[in-house]
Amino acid sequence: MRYAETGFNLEVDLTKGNIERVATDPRLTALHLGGLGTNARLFWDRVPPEVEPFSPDNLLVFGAGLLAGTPAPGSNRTIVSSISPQTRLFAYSMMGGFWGPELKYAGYDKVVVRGRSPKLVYLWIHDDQVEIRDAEHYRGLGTLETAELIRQELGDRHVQVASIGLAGESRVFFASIEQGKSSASRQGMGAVMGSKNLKAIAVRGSKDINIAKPTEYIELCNQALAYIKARDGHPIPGVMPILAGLGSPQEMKVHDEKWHTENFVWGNARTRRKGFWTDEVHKEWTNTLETMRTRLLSCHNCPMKCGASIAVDTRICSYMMKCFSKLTYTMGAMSNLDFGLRIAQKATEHGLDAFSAPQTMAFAIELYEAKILTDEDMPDFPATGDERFYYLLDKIVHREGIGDILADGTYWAGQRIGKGAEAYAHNCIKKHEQLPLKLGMLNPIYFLMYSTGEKINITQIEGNFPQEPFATREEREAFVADWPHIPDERFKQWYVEWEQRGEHSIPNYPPVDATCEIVHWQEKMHYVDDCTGICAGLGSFPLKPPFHMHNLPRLISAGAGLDLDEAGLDQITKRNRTLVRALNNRLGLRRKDDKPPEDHWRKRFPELEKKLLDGYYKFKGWNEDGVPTAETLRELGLGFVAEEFAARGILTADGSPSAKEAAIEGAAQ
């Protein structure tokens, strides 16, 4: 008996409208996990690097995370996984809602998706009844309004659907997948999903998941939930209200946006406004979001509330804001709260990304102030930002004129504009546009999330070590007092001896091996969260989570019956981080890649970076050039990795760089 896990995956393909229910091994779930684990492996094996990520051979894969649909609280996660039509690297994007779940009781543990379909259609998943349906009667609806169609379509309103909106349809590079109260929103998923004329899959289960320790697994659930209670009735005092608590994160129950407003920078990530919040900004924006949201909102099984309903009018369907969606557009715009809820009502009956949408088009209009662009690129342009930003989204999810070359993001738009506009697309990571941060001095520990994360969402990538110091020895001795988390005790000296100020102050502190310890920290509570489902807002994200390293291995134990110390699952964290860095080195990843935009930091120092760096690979086992050692990926048990890396001249059979390698790294220089 399967347990925690269903032991099946759907696989369909829509070019010949071949359907199976296929077992798993259950020797992967031991290397693996599941969710983002065993969707990398399943992409090693089946998609090779000369895939395009348009093409009918490039695999879309819905992984509900180990542990989704189980009582554990949080645990709903789905990582949708393909090749990135954006960053031309292996994606996976995490959606929450009720999706995962509801696949799991269906009796499955992913959907793989492969081939094109002729014509567009919705797949219907009701247990073991799976149908591919005619869908061009939805070809052009929005997420919300064909997910409502289909369930009326199937007579049940409990049915989850997943869907793409017209971004999709039109292969947007930033296009997502809605779900109901949450998304897959990066790295264009939603564009691979319309490249195989795939509009919808709906789920519906009644199936149960075997537990194999069911009472401990209660045991240890209700602690948590008592955990959450005591965490919710103390937030954790002087950090910004979205860290205080848990959540992922709670900005929705948040009126105060001084730090947001104020810190991040505005338009095409550039221009701060400091003394933007103002007395009346904030009682203007505390009545808007007062009158337009209608309520806060959890995912499945979770007692959160970190995501709200959003109705803009009384004649159109709520829909659901997302944590810092909320301010992407208002900022992006350089406009008011007001509008950003009402342009993102829009965006996402569409499916598009709320981080790069905004900046894309703030982006144009830089390019059209600068007459990179002009009238005739973009005829009858209108003259104020709230109008401009409507005519571009129009433009983007139609590709009608210049909107068809925006639609593949900052940095392929300003490849294929030129002109010098390829400087305006400034704020990318590998190829992907990031959230509109810039700050002075750099940062060591962010430098490295930035530089060698590769969800392309430092939201995912950044975790439970402070994002600064306190002010005081005091306090920050007060907060470690109280730090169970942590993986080893001098993670507590190094932040109590982190100061604001002084030589023990960024960028020279934390050292760079202290550096490369805390990233890995954070770094492999996001890769367990994305593997067993758990939502990051109760384990890798916030400060002192329910979850964390010392408690998860008995959990995963008690649910899916494996047998789990903490030595074991940081084996598991180092394999699955280790073979999703080999799938990018496979399609062409190195070091040259591994970097934050030029301009995040005011106050750049490149030897420390480079000491970074190379800290960092060498914690990981890698060599200087960002790829696993052969050593590494032995004692990891991807062996055949190593073969495959040597067979392919990325490495040599003992393991280091090949004469072809180090030729295109010097070439790179």
Given for the second form:
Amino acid sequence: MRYAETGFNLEVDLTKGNIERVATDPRLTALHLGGLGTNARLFWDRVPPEVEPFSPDNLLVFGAGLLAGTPAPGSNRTIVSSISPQTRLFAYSMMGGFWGPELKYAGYDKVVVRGRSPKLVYLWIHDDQVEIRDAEHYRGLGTLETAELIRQELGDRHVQVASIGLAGESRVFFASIEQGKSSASRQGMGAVMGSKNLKAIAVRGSKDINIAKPTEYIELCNQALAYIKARDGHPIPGVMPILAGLGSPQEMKVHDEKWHTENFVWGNARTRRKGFWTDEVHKEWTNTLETMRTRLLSCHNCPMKCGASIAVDTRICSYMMKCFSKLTYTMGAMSNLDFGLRIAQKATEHGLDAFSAPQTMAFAIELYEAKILTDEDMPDFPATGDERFYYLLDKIVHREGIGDILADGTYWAGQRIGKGAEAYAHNCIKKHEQLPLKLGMLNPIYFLMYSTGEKINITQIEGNFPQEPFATREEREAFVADWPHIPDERFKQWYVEWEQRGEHSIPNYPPVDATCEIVHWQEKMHYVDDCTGICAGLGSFPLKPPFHMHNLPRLISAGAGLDLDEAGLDQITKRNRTLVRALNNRLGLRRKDDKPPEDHWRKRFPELEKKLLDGYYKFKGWNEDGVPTAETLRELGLGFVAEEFAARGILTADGSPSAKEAAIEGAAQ
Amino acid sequence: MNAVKTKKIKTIKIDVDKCNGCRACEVICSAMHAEPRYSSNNPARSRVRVIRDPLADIYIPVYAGEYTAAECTGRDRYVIDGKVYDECAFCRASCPSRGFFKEPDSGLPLKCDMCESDPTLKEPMCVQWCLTDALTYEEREEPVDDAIEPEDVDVGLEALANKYGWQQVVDSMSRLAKKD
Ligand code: SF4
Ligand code: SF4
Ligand code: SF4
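Moving from the form predicted alone, what structure would you give for the form predicted together with its partner chain?
Below is the entire complex, every chain and molecule, led by the chain shown above.
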């Protein structure tokens, strides 16, 4: 019997209209766990680097985490993977909500989609019955609208639906896949789904998920719940509200947005508005949220309530929102919260990433003001920020006129527009738009995380280590006094000795070797979550979470029937992290791509940055070009990767960058 | 004078305004009733189901009550606060009109047993796992007359009879009895 996982994937070939239920190899679970780990393995084995993102040969994989759907609180993540049209790298975008657990209840761990359907279809998975159904009548409809109509068509209110909107159908490079209160937003997974002519996947299940050691597993779950309850009454003192508690950033609960509105940057990630947060704004925005928010919502089996029902011009509910999408449209358009919540409804129905979409629109407005884009490019372009955003939203999702160029995101749009527009796409890492944040002094930990995070999104790598030191040593000592989450005692020392000013402050503190270990730890926790499907909000993201490296090996072992200790979990995480890196190396990623946006920090330190990157690569067992060495690969049981690297000339026998690579580099310079 | 007989009534108070729709109650109820306990979970086997209609902002935890052979002839629709509740939203019956409260494989009816177990739990599991207090547990004393409650077996048999007919059930029972 298989535990926690179902042991079956659903293989769907949309070109042939063929559906197969395929038993998976339990050895792969032992090597990679599930979710991101086994997704990455599928891509390594089946999607060579020559495959274009919109080619029928590209896969779109919906992988529920290994523990998703089990009683572990917050275990509900689905990791959606493909080759991203925007970064052209291996993407993994997570969604919470209810879809992943429902897929497990239906008896599958993953849905692996390949090919391209000749017409628009949706997939209906109901336990053992799986069919491809016509979706032409849903063409152009919104994500939530489609989900609702599918439920009616199937005559079942409780079907979980993941769907794309017009943006996905139009292959907007930052189109999302939406499923009610959650979405796989980043890196254009909705565009890949659109390219396959797949409008939605509807799922309903009524099968058991088995647990290997029931008593132990429930005991650990009960402990986590008790901890969550206790932690609720004890927020971490001295940090901003969204970092004080557990869960994803509690944006739907907080009214005080001073920190975001005055520290993050507005418009096209440029304008800092000190003094913006007045009493008047506070009152207005509080009123907006209180009026439009009708209920706080959680994902499957989680008490944290990170999401909310939002009612636009109705008293009931128009859509569901979570996290920082609360402010991205507002700040991009230099507007107010009412506008932000209204346009987010339309954008959610169209299925757009709430990070990239507003930034791309703000980018277009800047180009217009700089006269790089003109009235010819944007006929009848309105005068106010709000109206301009609605105008651009419409153009982008239809890929109409200038919208066709903007739909590729700021990096590619800058390239296509030319005339200096390239420089306006200033907030990308690896061609992907980032949080609108511009700071003064380089922080070494964040430098490494921004540069090397393979999810290309800071919130998917940062977390368990505080973002900055408390002002006094006493506060820092109080913080570390109760901190069992850390790998070892050195982490306490690094934190206690970290100062806001002076010798022990950023950029030179923490020292390079400590920085590498801190980054490694935070990264590792995210990789564990992405494989188990436990929400980062209860693991890798908040300070002092219920799940950490000292209790997760037991939880995973008791749930999935594996025999894991800390060293074993560490090895699996390294293997998965290295495999994701290798996939991207095979797609061309090298050291030159590992960098933050040029203007992320005003003060940069090229020599220190070089040392940091060198240190990190060495720590990871990668060569100086950011490619895992053959030795590292073999140690992790990834000998097959080493062989392919050798065959493709990515590594030479001695692990140095190959002559062929050096020649390409030389030619490029 | 005879003392009035009382019995302890166990109630679960459901505050739908506090429900966040998480289905933790379904997960833990099904796990608690798995054989062996907690060895599996499956909301389809849960004795509490959350009727969810997110775009209507409807989240109602409903507990499995009595089995009924026939569905109601008329269906209720309640409008509360502008929200329209359909799908027999507040009904606890294990009823042919819907998939809830039936074992997925056998079709046998499910009924909330308030987590009867030995030793007795301090609170039913669904209440323990609902950290938002949408579900809270209360006990009170109520006078009773001694009526005989139909046993679970009766209910199960009746359900089988309704599905296959009495003759089938009787035949099967005598066949099974002979095997022992
Ligand atoms: S912590 Fe928040 S985002 Fe994470 S599973 Fe719970 S409700 Fe969802
Ligand atoms: S556990 Fe509580 S909050 Fe969650 S669905 Fe059940 S009743 Fe609602
Ligand atoms: S009281 Fe116990 S049996 Fe009844 S629904 Fe809750 S968990 Fe299930």
